[in-house]
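Have a look below at one chain only, the form predicted alone, in structure tokens format.
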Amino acid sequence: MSDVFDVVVIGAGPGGYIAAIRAAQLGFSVACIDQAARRDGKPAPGGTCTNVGCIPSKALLQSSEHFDMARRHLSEHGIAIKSVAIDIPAMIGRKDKIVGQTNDGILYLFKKNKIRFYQGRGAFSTRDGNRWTLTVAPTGIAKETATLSAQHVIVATGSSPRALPNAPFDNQYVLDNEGALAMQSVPKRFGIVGAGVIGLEMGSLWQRLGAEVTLLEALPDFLSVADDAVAKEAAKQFKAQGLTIHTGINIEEVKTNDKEVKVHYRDSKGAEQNVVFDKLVVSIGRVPNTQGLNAEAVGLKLDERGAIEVDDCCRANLPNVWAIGDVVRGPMLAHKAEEEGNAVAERIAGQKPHVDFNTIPYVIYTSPEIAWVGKNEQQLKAEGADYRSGRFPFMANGRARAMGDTRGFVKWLADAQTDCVLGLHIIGPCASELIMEGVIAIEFGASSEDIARICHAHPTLAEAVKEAALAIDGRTLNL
């Protein structure tokens, strides 16, 4: 006998649980399936973001920033500390507690919105007209296989880290993001393959705690996805902090023994190099989680990467089947998945929402933080666009000086003819929060003059955003 629902969501990550909640708010009967389990077998909804990604990494980054502040910067504030020690197991324990609280918060939201939660691995079984039968193989503390009937199915199964060829993750010496967030001690020699978002955040985290960090990046340019000016400033800041970053690297072999990892690679000039690490994190991208869905049996179409093929509205090739988040095209970001989940639930209800990929912000939670939205300067140059730019340093911002963090700058890009905002790029304190001015500006078609004429509270970091908009017309007031 099947449990019958209007909407069944497979996956309770940021996209999946938001889709389930919005569908329930719209009056549908909803179930959500998720296989993740905690050490005690209890459900662990929230996906990679909550369990081994966004939330735990930010918890540890915050802890490492406090340690670095106490060790190197509190004396600037007249606070004297004779000695500072780090307790890594306690730090990891705090991170685990925050993850558990977030898991429980999602389960509470399911209960509050009358969403039926199933712990297990969901898969397509059969189709009867426009209805789907799904099976749920139990995981964790769940004991029984369940059969569900759904009019609509939303697949939100996320992604998994990509391993190097012939160097599988063992999470003892060769680590994925989960392993990098669970180490119980600081490795002396810490290697990272990939200097993208995950690599830079993990490198910053463990460098602050005392590791000697080396990042090996395959691309010839550092942080090529960011605006050139931001990337150059970031490289300068990370070098000053002690991170060693090599670009144009070709990894040829990774070997482990019972105490270390040996990496053989060719550098940007083609010369052979060998380096030894105590731990090696591999962060070279992620692959969609579509195995186990029984996709081939029901005819669910996948692309060459294994992602589910969808149209602009996240519809798959099968009737009443939708897919969102990391398992489809587009940036693998939690907030992108959330927006798609919300939009799909509303489309099922007959509404007309939209998700604009051009206004999805990108953030790297290093210190200083890096954030951007819209187009960068090299993209505009490649397009032959007629544009103007305005830039303002945090060094000239009173709040930044009071905080003791004046690194970086704010940079606006605007159309030279219409003054319409084309992009915002920030490296500096609280960039992750300040970037929303750019998101809103682009979404609502604002001009740089609009930003420049809006009153910003004083003293705030946001004044640097206003001053950078003023700089487009060459009329900064505090520089």
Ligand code: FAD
The other form holds:
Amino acid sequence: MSDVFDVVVIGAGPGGYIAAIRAAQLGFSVACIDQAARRDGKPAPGGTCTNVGCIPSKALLQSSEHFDMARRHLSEHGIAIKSVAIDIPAMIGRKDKIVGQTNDGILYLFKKNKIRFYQGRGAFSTRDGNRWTLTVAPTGIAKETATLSAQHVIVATGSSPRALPNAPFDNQYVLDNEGALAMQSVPKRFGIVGAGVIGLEMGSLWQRLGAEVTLLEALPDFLSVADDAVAKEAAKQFKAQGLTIHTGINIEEVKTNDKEVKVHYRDSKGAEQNVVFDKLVVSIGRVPNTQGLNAEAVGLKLDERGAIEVDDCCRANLPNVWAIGDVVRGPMLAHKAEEEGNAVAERIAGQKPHVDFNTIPYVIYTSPEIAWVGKNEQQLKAEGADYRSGRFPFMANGRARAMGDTRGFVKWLADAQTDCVLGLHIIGPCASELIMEGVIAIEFGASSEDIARICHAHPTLAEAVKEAALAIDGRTLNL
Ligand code: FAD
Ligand code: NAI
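What would the structure be for the form predicted in complex with flavin-adenine dinucleotide (FAD), given that what you showed me was the form predicted alone?
Then the entire complex follows, led off by the chain already shown.
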């Protein structure tokens, strides 16, 4: 006997659980399947984001920033502390507690919205017209196999870390994100392959706690996804913090013995280099999770990257099958997955939602934080666009000086003819929060003049955002 639902979601990450909640709000009977289990076997909904991604990384980054503040900056405020020590197992324990609370919160939301949750591995089984039968193989503390019948299936199975060829993750010496977030002591020599978002966040975190961090990046330019001026400032700041970053490298071999890991690579000049680390994180991107779904047997089409192929509305090639988040094209970000989950549920209900990739904000939670939305200057140049830019440094912002963090700047880009905002790029304190001004501006088709004429509270970091907008017209007031 099948349990019958209007909508079944496979995966309870930020894409899947939001899709399930929105579908339930719209009046559908909904089930959500997730295979993840906690150490004690209880369900661990929330996906990569909750368990081994966004939330735990930000918990540890916060702890390490407090440590750094206590060790190096509190004295500037006249606060004397005789000695500062970090208890890594306690820090990891705090992070684990936050993860557990978030898992519980999602289980509560399922209950509140009358969503039936199945702990197990979901797979497509058969199709009867436009209805699907799915199987759930139990995981964790679940014992029963289940068969579900669904009018609509939303696949939200996320992604997994990509390993280097011939260097599988052992989470002992060669670590993925899960291993990097669970270390019980600070490695002395800490290597990271890939100076992308995970590499920079993990590098900053463990460097603040005392590790000697070396990042090995394949691309010739550092942080080429960001605006050039931001990437340049970031490189300067990270170097000053003590991060060693080598770009243009080519990893040739990774070898582990029972105490360390040896990396053999060619540097940007082609010279052979050998370096030894106590731990090596490999953060070179992620691959979509489609194995075990029985995708091939039912004819679910994948693209050349192995992601589920979908149209602009997240419709897969099979009737009533949808896919969202990291398992499809587009940026691998929790908020992108959430927006797609919301939109698919509304589309199933006959509504016409829209997810605009141009207004998705990007944030890197280093110190200083880096955030951007819309186009960057090198993209506009390549397009031959006629644009103007305005920049304002946090050094000239009163709140930043009061806080004691004046690193970085705000930079707006706007169309030279219409003054419409094209992009906002920030490196500096609270960039992750300030970036929303740019998201709203682009969403509402605002001009830089609109931003410049909005009354911003004083003293706030947001005044730097207003001043950078004034700078487009050469009218900064505080510089
Ligand atoms: P996931 O979160 O990966 O969830 C997929 C779920 O599906 C998992 O729970 C998995 O167990 C389950 N599943 C898979 N296959 C099956 C199956 N066959 N049956 C049942 N269940 C299945 N993004 C941000 O926006 N901000 C950040 O700060 C951020 N930090 C990150 C830090 C790290 C270290 C990492 C690794 C990622 C980070 N991300 C961040 C990215 C973010 O975690 C992902 O983009 C997001 O989790 C994708 O959501 P999703 O719902 O598509 O998939
Ligand atoms: P990434 O795409 O951000 O960075 C990977 C880096 O590795 C790139 O710079 C790439 O050039 C480099 N690289 C690739 N192959 C290499 C090789 N063989 N040798 C050396 N360098 C190599 O991917 P990352 O950091 O693994 O993160 C995965 C995903 O998780 C990202 O898509 C990101 O969006 C998401 N994430 C988001 C965060 C946030 O929003 N703050 C935080 C952490 C992850």
